[in-house]
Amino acid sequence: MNLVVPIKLVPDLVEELVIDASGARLDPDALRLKLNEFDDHAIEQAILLKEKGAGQVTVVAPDIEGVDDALFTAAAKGADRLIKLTGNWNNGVNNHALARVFANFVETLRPELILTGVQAHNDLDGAVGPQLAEHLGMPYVGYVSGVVVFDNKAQVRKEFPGGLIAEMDVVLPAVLGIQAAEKPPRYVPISKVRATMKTAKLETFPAAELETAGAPTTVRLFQPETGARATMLAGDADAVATRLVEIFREQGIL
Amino acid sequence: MNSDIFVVIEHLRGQVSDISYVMLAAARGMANATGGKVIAVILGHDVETLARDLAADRVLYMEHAAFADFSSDAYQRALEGVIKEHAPRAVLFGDTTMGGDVAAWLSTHLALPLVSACRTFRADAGALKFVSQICGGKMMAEGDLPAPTTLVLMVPGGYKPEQGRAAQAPELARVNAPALDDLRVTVKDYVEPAVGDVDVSKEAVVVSIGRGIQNQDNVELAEELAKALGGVVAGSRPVIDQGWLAPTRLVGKSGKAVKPKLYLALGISGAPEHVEAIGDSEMIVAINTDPAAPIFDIAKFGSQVDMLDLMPVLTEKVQQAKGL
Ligand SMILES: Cc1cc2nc3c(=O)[nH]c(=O)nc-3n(C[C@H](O)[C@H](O)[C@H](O)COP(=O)(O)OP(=O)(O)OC[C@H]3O[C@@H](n4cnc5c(N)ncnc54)[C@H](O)[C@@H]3O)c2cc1C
């Protein structure tokens, strides 16, 4: 079974997000990057389907700054071949160009499976996933937290609002937007993902052509303005606490 | 150019999504702009009672066995003919479990653009404008809205509900659905949500515990506090991905809606998923280190003091309010 689970980067929210001068994008010296976390769930699916039967999981992600560390953990984590896409990815990418690099190289690694996080934060033109099926002529179903592989097709655990959740079938070979894995993914210690960076290979392959047509232009981004933010209480846990029980008694909640 | 707003109603077992009516509203005033007519587009079966209440011009609908459940392969079939013969100004889906499978591949096979996200549209000087919200709700982006025809993904929150229902039901027309044998995606069976020992959405103090909480030993903390307030725990979904609450206890988008009196919100930074599902409380309280979550958008009261220090020292005090 062949399983291949393309990535992207997105910023990491816990860092301040500068709006760059131009004022449609942000400012790529100011963020951080890590894998978007749909993705880690797309990567331990992966894997724990390997795991329970043949296969092999193949990651694929544009050759950005600190991508390294994504493929190299996911190889800690029981990846088996790790794949950079190069290109002229400097001034950020859209889904609409991701989905069409992504597909065409995929395609060449004949895959019966594509696991690939739901969504991410930063998306504006919709996910990844259902645009690499249709270049791929594949089926998709996602928001999915659970999958068993059979003969030629893939039974999913599609989710609803509010809980509901659909069991599936799916027709191989298929895409998969993953919401969470089965198991929450794995930790891997920093030494193990050292000691992989010393054996596994990254391998590089040429994008293809950045084709961005499909996707909305930005023109203006902005923090959103709120009516009435929230009162801020000042002081330490203590002070704060002691407020909170003032408040609470107010509210009748006390 | 065809200036309508087509709107695909998403509806399950029978009942119509909030969202449908929400994208129903922003279609009202998009329309407004456009001098277009709102054309909702239903696929499914017994229609007549699905529609009785959208707030459109008009219904096109389909009806096919496939549609009982929702197939993305079926859907994706289904309207793509009619998306391609009308080519409205915009056809809007829920950014959903449903419309996310549908519109992007859509977008994809059809080469029309596609924006996501969307929570609100404006109409500047006759062009129409879209603003999304990304970035776990920390950044909007606005540009316009491409034209002949763009497909939306749309996020609840910018319109309400009520706005999209009308008192009189909308004039009908049927479309026939194209052949749709060997779907490649078919629904087998549903699992119902989980009945737990409690239910969150009933209770009237919540203590809701998100990534903050770091760890499963945390936990205890939280249900030390929910205890002195006569209150539960809940969680955003991290923690219930994690393992560390029952997915009963998920308050948010694929969980429960809540409206307590407090909702005690610890850890969590106010992501479009979650909050979505708090907006009813009657007060909520937010701690989160960073000044800049957007849970203190809609926070009545607000602290940045860490959560692992303030929980201990706010459980006693509230047990010695309560003279416990
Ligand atoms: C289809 C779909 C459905 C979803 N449904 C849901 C849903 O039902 N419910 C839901 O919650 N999410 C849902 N999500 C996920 C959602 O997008 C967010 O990822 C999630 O809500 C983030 O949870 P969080 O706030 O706990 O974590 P984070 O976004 O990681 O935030 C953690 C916060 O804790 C703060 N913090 C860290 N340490 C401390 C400390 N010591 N003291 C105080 N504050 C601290 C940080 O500043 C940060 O703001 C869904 C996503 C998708 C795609």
Second form
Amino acid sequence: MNLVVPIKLVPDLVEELVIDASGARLDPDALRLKLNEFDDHAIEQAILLKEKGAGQVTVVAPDIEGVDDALFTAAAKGADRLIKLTGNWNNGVNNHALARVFANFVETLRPELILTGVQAHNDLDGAVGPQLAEHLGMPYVGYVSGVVVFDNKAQVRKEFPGGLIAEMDVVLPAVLGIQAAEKPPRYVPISKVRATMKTAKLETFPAAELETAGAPTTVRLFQPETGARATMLAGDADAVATRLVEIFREQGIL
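Could you present the same protein in the form predicted alone, rather than the form predicted together with the partner chain shown above?
A lone chain is what you will see next.
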């Protein structure tokens, strides 16, 4: 079985986010990227399936700064193929364009199962997984926390609020949005990653032309702005109530 995991890098929210001069995007020169947390769970779930005899794991990512480390780390965990899609990624790309690029390439791999992170903190224009499934004409199940593969089906487990758990069978090929792998993503020592860099091969393929249609246009980004400060009301309950009524009248609420 061919398992494919498309991944993306997202801004590291631990670092300060700087808006560029246009005011409509983050400054790429001041931006630190890291692997999307849910994509890390998708990689782990794919490797767990491989270890149970499901097949080969291929990790696919856009060729942007920092992606080599993410791919080599995936190989150190057990991924078999590492693929970078080269293209004009310098100005960033929305999820609609990214899903089209992934679909165009992943289709050539003929996967039986595609695992993606269920979402990312910059998925303001829709998560990649459902769009990828639509382009490939495959069924999609999101918020998955467990997968068992048998015959030509995958039995997936979904968790709902209130402790409810659902299990459903999905006919393959299919796309799954992974919320949590069956086990936490394994830790890989830096020494093992560096050793993997000497043996693992990064394959590169040209990405399809970016088509940004369908995504919203960002007009402005801004840091939280300081507004008027709160007014503290002193006095007993009657005095505070009287002043509140006056404020409501001044604001036209009463």
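It should be emphasised that the depicted structure is a prediction, and the values quoted were computed from it without experimental measurement. Numbering follows the first chain given and starts at 1. Only the largest set of C-alpha atoms that superpose within 1.5 Å between the two forms is called the rigid core.
Once both forms are fitted on their core, a CA shift of 2 Å or more is seen for Asp238 between the two forms. The rigid-core alignment places the CA of Gly162 2 Å or more apart between the two forms.
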